[in-house]
Amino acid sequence: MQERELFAIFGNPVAHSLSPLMHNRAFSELGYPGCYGRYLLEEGERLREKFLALGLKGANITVPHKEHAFHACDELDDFARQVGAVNTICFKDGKLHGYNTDAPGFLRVVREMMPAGSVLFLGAGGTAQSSAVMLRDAGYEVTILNRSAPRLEYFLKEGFGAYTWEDFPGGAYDLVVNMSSAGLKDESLPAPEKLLRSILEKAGGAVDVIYGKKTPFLRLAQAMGIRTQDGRAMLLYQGVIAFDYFTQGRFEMPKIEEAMKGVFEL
């Protein structure tokens, strides 16, 4: 009997991830000698070191670590290193390989919802930075909305309009999306209410990265008349992705899609 094949998510929290049942399912239904399973990981810095002891062949990564899984990489694809985020490791040849399958998912979502426009993201972590990046170069127009000004740099740095809860000039975006772990773990909001009203007034959808609940975020836009839409699909298309690489390119992307997306149908 073949010996399988060891990976994982790590995330914090962790317990409420799907990785685990779309990849296993994936991986059942196309016949890859794999086993994926969830490690609440809350030391970042530690990352590197788990992932060694644990011997995994390839790792998924989560909040809020994204960026702590880019320094413990030893190669780094370009479009990972461009946006300083991994949320997908590879471990070949001795080395732990980095990818970033966020920013490609999200631009997939955005895509079925809308060709072009504005797009506001709320929050600037590492899953706002590769999606601001790779959807500015599909030719969407992206602002950031961050509670502090720190994590505006890479923003500022990179030419994106980019502002804090103080000194926004408001205005009437096409799609305003929650990139925050706001309402993931709790209640609250990615933004202070009347705020967030104020954008939503103008707003022609709504979207929240976080799946499997519906948010705060959402309830407030769904209240106002705003279509919305939760982080499933972006799950989804980043996880067929991540997928591929962890089995190098061994099966068809739309095989790998239609094994995963049997999770959502349970």
Ligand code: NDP
Second form
Amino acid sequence: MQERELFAIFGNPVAHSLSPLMHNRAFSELGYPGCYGRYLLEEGERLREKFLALGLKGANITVPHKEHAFHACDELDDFARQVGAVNTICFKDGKLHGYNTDAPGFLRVVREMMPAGSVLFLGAGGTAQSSAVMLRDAGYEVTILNRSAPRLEYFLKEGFGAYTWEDFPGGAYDLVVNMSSAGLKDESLPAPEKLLRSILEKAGGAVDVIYGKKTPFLRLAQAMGIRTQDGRAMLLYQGVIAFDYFTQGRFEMPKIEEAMKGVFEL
Ligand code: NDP
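Form predicted in complex with the named molecule, following the form predicted alone:
Next comes the full complex, and the chain you just saw is listed first.
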């Protein structure tokens, strides 16, 4: 019997992740000898050690270890190096190679909604950083609004308009995105309701990167009659790109997507 290649997702928490289901379904439907599990990692500094001890061929990394994953790699692709966050690692020729598939996954979500325009991010964490750079490089105009100032430094250095709730000048945006973890484990909005309403009433659409629940942000946008989308498409698209790295381009992307999509229809 052919030996199986092992893959895993590292995170904390990790129990909720749909990645094992998505990748195992694609392995099974495409006939690839892979097996994908989950690993609750508390100390991010130990990622490299755990990856090697488990004998993995590849891994995904979720909150809060994407920066640790960046430091754990021997080689980085240009984009991952630029944004400092890795969510996909492949073991090749004795080395850990790091990639970021969140940002291209999110870019595809936005492209499907509009070919050009302005985007306001609510939140300034790792996902916002990589996605802002990718969207800007693709021609979108990106502005950041965050609860507090420290995380805005990166964006200001990169030349983005970046504000806290206190100094936000307002404006009309084609798309408003909850890029924060507000609503992930609680029922909070990513900004004060009055401020959010004033932003959403001029917005063309609203996206939440959180998946698996209808967040207070999406509920508010829907109640205001705005077109909305949750984080499932981003999850699917980043997973398809990661799978392509794991299997080194062996399968056509639409076939990978078709197989993974089944998980969301269960
Ligand atoms: P980080 O921990 O790096 O950043 C969190 C951000 O959220 C910070 O800007 C923080 O503000 C803000 N924030 C947290 N709580 C609140 C709150 N109650 N009100 C307002 N702002 C808040 O997270 P990531 O960037 O890694 O992830 C962000 C989200 O993206 C998560 O929900 C994650 O699940 C989701 N995600 C979804 C993916 C998908 O495939 N659909 C892929 C990757 C991520 P401050 O700076 O003030 O602390």
